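Here's a solo chain for you in structure tokens, the form predicted on its own.
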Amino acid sequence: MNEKGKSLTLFTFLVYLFLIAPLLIITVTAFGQSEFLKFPPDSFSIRWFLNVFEVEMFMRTFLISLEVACIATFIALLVGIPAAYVISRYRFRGRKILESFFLSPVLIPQIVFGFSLFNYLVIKLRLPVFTGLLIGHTIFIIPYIIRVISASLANFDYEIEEAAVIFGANRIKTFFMIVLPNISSGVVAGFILAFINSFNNVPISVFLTGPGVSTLPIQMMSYVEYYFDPTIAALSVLLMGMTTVLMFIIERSLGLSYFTSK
């Protein structure tokens, strides 16, 4: 290998150990047995994975988490795969402008889209707060599930659904029998990532959140600033434990290579 081989492998091996040693000194933290944060910690013990169950407000707050993530993904599909599937077989006036406003609310920066959430939902039309967070999100994750759903439509053959369109079936009964069924995996796929997003999402729920209705990444930052000790590292350990099954369900189910083709 020659010097600038050397030296790529050195810089590629650098950037990994940025991303991953984070992650790793979280994990070992979670497993001490001291009562504040300290690594490398003296001795292991599972203790504090046993007290994320024992807070209250980390199970209140996951079930409403859980609530959110699922109630917005599903109406953000019942969105997404309708104009997925506009955008991606038909070519008409407006299409780019249509797929940008899809698209939009990943591309403004989150802090921005929560405050100007914040002043609409809130402060203008003064809706409850469970209606508000939810209404953001469902807004939020809409160009993830539009996103996946356009890379599985870029592969599925159109002509097989106007094969069936000149053998009598209508439209729609054609989408739900012939395209819905071979973009499942996309289906899929898309869902487990929105609702990632969803549940993992701190900038705009931290303008929607209010009394009584706070979401688990919300209700972590507030324990941080009146607690030291492990419990948020064994939650944050859980948390990623979480999320890479969920990847992993992607990835068996339709392939990363979907996220970045197209």
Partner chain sequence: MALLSLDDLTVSYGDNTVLENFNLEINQGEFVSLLGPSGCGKTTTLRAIAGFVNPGSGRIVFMGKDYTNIPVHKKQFGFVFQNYALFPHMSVFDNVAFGLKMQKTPVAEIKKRVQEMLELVGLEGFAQRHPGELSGGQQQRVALARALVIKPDLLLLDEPLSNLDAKLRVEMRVEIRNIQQQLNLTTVYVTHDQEECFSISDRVVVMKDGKIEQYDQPEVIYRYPMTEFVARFVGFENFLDLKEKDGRLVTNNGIEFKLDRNDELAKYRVAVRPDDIVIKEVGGDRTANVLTAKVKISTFLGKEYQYLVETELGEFVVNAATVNRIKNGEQIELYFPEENIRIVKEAL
Given for the second form:
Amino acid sequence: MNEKGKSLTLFTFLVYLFLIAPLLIITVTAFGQSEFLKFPPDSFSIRWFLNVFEVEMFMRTFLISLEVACIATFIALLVGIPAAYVISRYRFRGRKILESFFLSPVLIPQIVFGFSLFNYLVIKLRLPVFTGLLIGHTIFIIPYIIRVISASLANFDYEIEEAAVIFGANRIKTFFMIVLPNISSGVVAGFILAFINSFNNVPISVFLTGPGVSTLPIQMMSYVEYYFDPTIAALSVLLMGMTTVLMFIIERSLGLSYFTSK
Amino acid sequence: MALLSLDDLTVSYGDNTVLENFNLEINQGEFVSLLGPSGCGKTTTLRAIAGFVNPGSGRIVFMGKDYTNIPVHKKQFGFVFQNYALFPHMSVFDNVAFGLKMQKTPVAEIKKRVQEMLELVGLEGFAQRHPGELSGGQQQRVALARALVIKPDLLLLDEPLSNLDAKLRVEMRVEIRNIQQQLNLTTVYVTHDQEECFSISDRVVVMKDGKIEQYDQPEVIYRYPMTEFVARFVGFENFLDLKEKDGRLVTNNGIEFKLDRNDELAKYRVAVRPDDIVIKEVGGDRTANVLTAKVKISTFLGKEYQYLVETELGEFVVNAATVNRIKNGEQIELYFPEENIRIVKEAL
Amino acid sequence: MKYRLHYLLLIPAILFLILFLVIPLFITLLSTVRTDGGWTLSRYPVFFQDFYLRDIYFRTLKIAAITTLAAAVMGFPTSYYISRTAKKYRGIYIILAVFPLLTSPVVRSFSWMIILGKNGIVNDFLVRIGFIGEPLNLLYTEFSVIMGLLYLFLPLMILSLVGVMENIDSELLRAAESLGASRLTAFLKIVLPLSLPGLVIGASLVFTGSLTAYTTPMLLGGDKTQVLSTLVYKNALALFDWQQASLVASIMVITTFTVVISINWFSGKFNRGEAG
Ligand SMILES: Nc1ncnc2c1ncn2[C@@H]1O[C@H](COP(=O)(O)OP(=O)(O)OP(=O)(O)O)[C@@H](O)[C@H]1O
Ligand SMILES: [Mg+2]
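Please give the other form, namely the form predicted together with the partner chain, since only the form predicted on its own has been shown so far.
Below is the whole assembly, all chains and molecules, this chain first.
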């Protein structure tokens, strides 16, 4: 293709090297033998992978992160799907504004949101930290759910719902028998996007964690402060493995074009 | 009494009023078509009957009962959508069975009736396929079967054939008409294809801008259009204005026109089809209903020629099976036989 | 439809957001203008009179601006290349851009700690070729924060741009060239204006992202190179100065909204100008 030229190809290659090399470097480093992070390692081992499972806090916080991400995503789906449904199916005054409102959590700096929520829920209302953590994560992933579900609903012909209604199904039956099965891939993708974002979150969690309640990313941050050995690199590789699996599911359910068509 | 009647129905989308004081009556077993150009409100009328849109005012009476506020899913209506709207995740069998399942029909009976219906529309072997694995015509038949299987009180079809190719369209419309007569189904059918509509309907509603222009049998509409709009729709291309003068009707340039008239008006607008005007040589003895004209353009249509001619009253289109083509610029006379002239209401 | 019951479905989401987003934020914002007996706006000017705080504010803006510029410079040609690649290979580029995006920011920032650290690859290389004698302090500098943020947000820029550039018809370019436009002119007159919406979206995502990011500045900037988000954290949980934390938080919110609104306003104005 002559419209692309050699220098452009080289440029793209370098940019992608920039995107990929750091993750490759982590991966290689994780297989090192020595106590220090070194690239390339002098000799290889899997001892740091084993060490990940030795650090009790990692295992504990991994489970907490998993729990928070699952529950928060589930609540966000319960709250978000009905809202997304009304927004994409009905035309009413203020619809656009409401939509922006539902998507607004992404506009608020997360650190500010975390701080405000901590101030309000934990200090003022004296709710348990864990509850605050759940609520914080739920709120900030609602936009992901609403966006993905709206996109799936937009691709699902409204007349099909009307067909169900005229052949005797009420609105609720129609939703569960006709709509839900047809947007299931959107629901799966929304679940995963929300899950990943909750699982990886730091700025909100950093305020809403405390003694006994911490998440894996927070734990990793404090580990890095004190230790500079390849354990974190090994853990990173494991997490990338998880990302790969989840991404595969998104690709299957939503198609990657979702990411380029906003 | 009519099976279905729309009384003074008004339907709007926001500020856009689509139907205003709309009145329509349909009898038991009748096949009625709504015909009109795009955007005239055909779909809206059908959707109002189904209950998908709520009228701002007016009533829908069905079988003597007020149906205006009955929820859609409680009505026993069949609907065939323009894009079929089949359930993509269900097999053909489940699509057709859907309405019966909702009515809690016993499983054995569902099986029997769905089978029968699939046979009727010629899809016996396709029960386990999904809509995505069917051709357009087959999907159309599934949509029809799904609507018919519930033995609907009323069958509503919104341009069901518009996505099919020409040959299939003709086949399917014959089929729909046959089934409709076999089951004696009252049917409302939306289309903007004039030929399709005339060939299958008992009565036709010609609509324009949310109003009924004429509601009658196809033959009557074809032969006796009541408005200029309907006349143009069914192929009248020539229009003339006449006015009363000394008890006679004359054109603007004073030529007398004789025609059948019942009501005594001061002004008339009349319409004539291109085929119904007779071309004569100049100098005949008749003077009434005759205009002199000059040929501007002639086109060979196969069985006849089409001439665009110029008169003092403007241009006319005339079809004539003359042996030789009349040359451009030649003077001729146009004779408008009295029985071919229709009086129409002027377009606004 | 008649009874409009379906609007009830909106209530849980609205209630959630009001209770847990609007009210907490409002309380934070309010606390910055409350005094014991009344109201004051004086805390804002005081913030900007403090050299130390003002430095942090403008450093944050500077870092966000440089990151955005770098992302645009790196992202634009790359996205153009991707958009001109055959459809079946485009997916690979998209996957490779999305993957880092879905990877934990801790992991992504950590990789730059390995790269830029005292014993990191960069220092190692520079020492080995004799360019420098002692390893440089690359970490905890504006440079390391910018690298980390660029790494974090470049995929967003690429995805936004590819989304728009994909829809530019190659025929259009060929037509322009056949009409005598040089490749550069065709690029400037066709590709650039048509991809501007993507550039605007990408730039606003990268800019606001960099402005508010926490994890990366924390790991790669630390105490030495503070930005607003790390300042909020430090004030709240290290110094327990709630008042100051709220003030910084409010300044962040106001800055972010100003940026988002002006970008929307500008691009709206621009688009209307184009159409007219
Ligand atoms: N959901 C809607 N919201 C707002 N306006 C609508 C809606 N549906 C239809 N309209 C408007 O109502 C008018 C009538 O539309 P309708 O769909 O009934 O026309 P139609 O006769 O079925 O046309 P077509 O032959 O194109 O299907 C049109 O002007 C259309 O723009
Ligand atoms: Mg229509």
